[in-house]
Amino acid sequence: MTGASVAVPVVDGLFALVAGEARLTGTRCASCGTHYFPRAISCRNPACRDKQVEPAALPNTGTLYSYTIQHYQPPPLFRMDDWAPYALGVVDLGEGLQVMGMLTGVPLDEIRIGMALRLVIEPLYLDAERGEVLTYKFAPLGGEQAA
């Protein structure tokens, strides 16, 4: 690695910046419109006859559907610098799609089902060879609550 600071995604193709905003990279069935994250190689909707999918930038805001607090450190494969208990949430992005991700920017005791959330990209850990490794998380959307 050179002296330059580099940032890489934890998984290539998981997310991207679209018009300056963080977006998860998924797929959408060209026939039935079903969305998938992470990307799927074909439509898995049993009612769909045409299994062709196309790339799709998914919505970057949603509503907290469910969550849990992780009080244990994950195994090395899922390492993170500065580990502390953290929340994992299931976020409803609409269009029939719910995505799991870490929650950030809100104290653990203030997390509420129905919170309006936005997608953010944050560092996960620093790798000596690859540089800063980034992941997606969900943060409160302006402190507003979804209905």
Contents of the next structure:
Amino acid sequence: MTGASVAVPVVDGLFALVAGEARLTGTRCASCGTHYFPRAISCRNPACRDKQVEPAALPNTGTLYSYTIQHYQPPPLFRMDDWAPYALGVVDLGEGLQVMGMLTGVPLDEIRIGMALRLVIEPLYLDAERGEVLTYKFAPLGGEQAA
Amino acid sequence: MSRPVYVLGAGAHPWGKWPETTQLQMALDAMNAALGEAALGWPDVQGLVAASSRFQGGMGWGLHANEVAQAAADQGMACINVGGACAAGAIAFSTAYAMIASGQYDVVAALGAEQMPRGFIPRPPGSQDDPTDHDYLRWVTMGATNPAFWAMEAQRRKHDFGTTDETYARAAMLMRRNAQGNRLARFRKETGLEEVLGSPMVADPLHLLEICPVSDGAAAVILGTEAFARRSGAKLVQVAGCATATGSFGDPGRRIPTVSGSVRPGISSTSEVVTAAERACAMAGIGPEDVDVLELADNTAWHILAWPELLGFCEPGEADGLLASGAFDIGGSAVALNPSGGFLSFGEATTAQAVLQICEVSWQLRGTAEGHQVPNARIGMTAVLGLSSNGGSVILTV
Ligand SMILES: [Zn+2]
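To test you: the structure above is the form predicted alone. What is the structure of the form predicted in complex with its partner chain?
Everything in the complex follows now, all chains and molecules, and the chain you saw is the first one.
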């Protein structure tokens, strides 16, 4: 992360730093053990009767299940400074949970299915009113990190 | 009670970009064409089931069937409007089927008409900026377009089965080749390998010509009893099976717009479509091996390879070889895949698309699919997927 004085998450309550580590905030069903991201109001498992859901900090390392490189700029709801083609991936975080997100810290032609990744929080764009706006991304585990 | 239901007539407005006409006019054109084929008139129609548009018309709340009734035949018809995104047409068909099978009505039409916005399909109007809403999150946190979801499936298939870029391109070429003789298709020019692979990369590994664009179009199917089916003197096309379904917990597919999955072993990808197709097959008492024509929702070239495997037409990983050998061609040794030319040759007019698939199968079985006829087609099937876990499948027989 950069040292900007004001930095806000792109969406509140989606991720947080827990003991200095980036973690996604999701839901765990205490009844059947299923993990959900983002937070879920109930458990979707039809065999789960009690559906006792509780907030949970999700696993923050995993492996790349698949990826793509977006070559066209998405519609305006998505903002990103210095737009250029970028990678999106699906990351298997274990326990059946797969999460999509931007990939960072790896050249586009060096992305490989199966590579080990970790969750990071990085700037997406600078907003005149809100300051630096952050999102979650996945970076190579143990590799150098962008920014 | 349940009684047999027949397709009396099918009709469609050609697919394209038609800014000078209206969605309502296209719906009326499709209905009138279907009525003509059925040798019926508006006074015979007792019910109208519309796949409600997300984008236009319907007085802002999707009252599409009522608009058609008020424009063409103010006669007390039952009007039903159903949602279901790109699967809405199949849901409308299943509803019309049930209205006749139940004995409550004798002639009911299912229809869909759409004028699409340009470019990427936007978020539905009025959506909340909700931190638990996947559709909101996929845009603001990462900008994931629909092609990105399909591209990740296509990339994974390369890893799992060694599918090549050329195979994806050839899947798209098959669609364009089939569309050449179909007057309703928007893109009817035969497309070469260099042209597909030379088209802009949208989301690796998918090129522009391997992804369906959006189009305007309308289609209608008139369903009815055997007595009405005999009126036109045409070959009797029976509804052997039709079903809708939603997804299964643990589905490993990349499901637009969800930014995550809670995956469980042993669950099929695209489970809503697989379940709908299984139900339709069970109802018809057939299996995939009996099907002569399959119209599937080819949003991309990946779908043309993956869906026949998911639906049980061949084993996982086998579709590449079948495609290369020409088995999926019109007149090929396996099921004829999208003889219409598919979404890749039509462009997607969301709610109308599933109705068009059923029209196409009906024409194939009647032997009137001029320019793209599958020889001796006797059993035809459709399969479609709509956002928010909607699957639909229809089986017709002669
Ligand atoms: Zn549970």
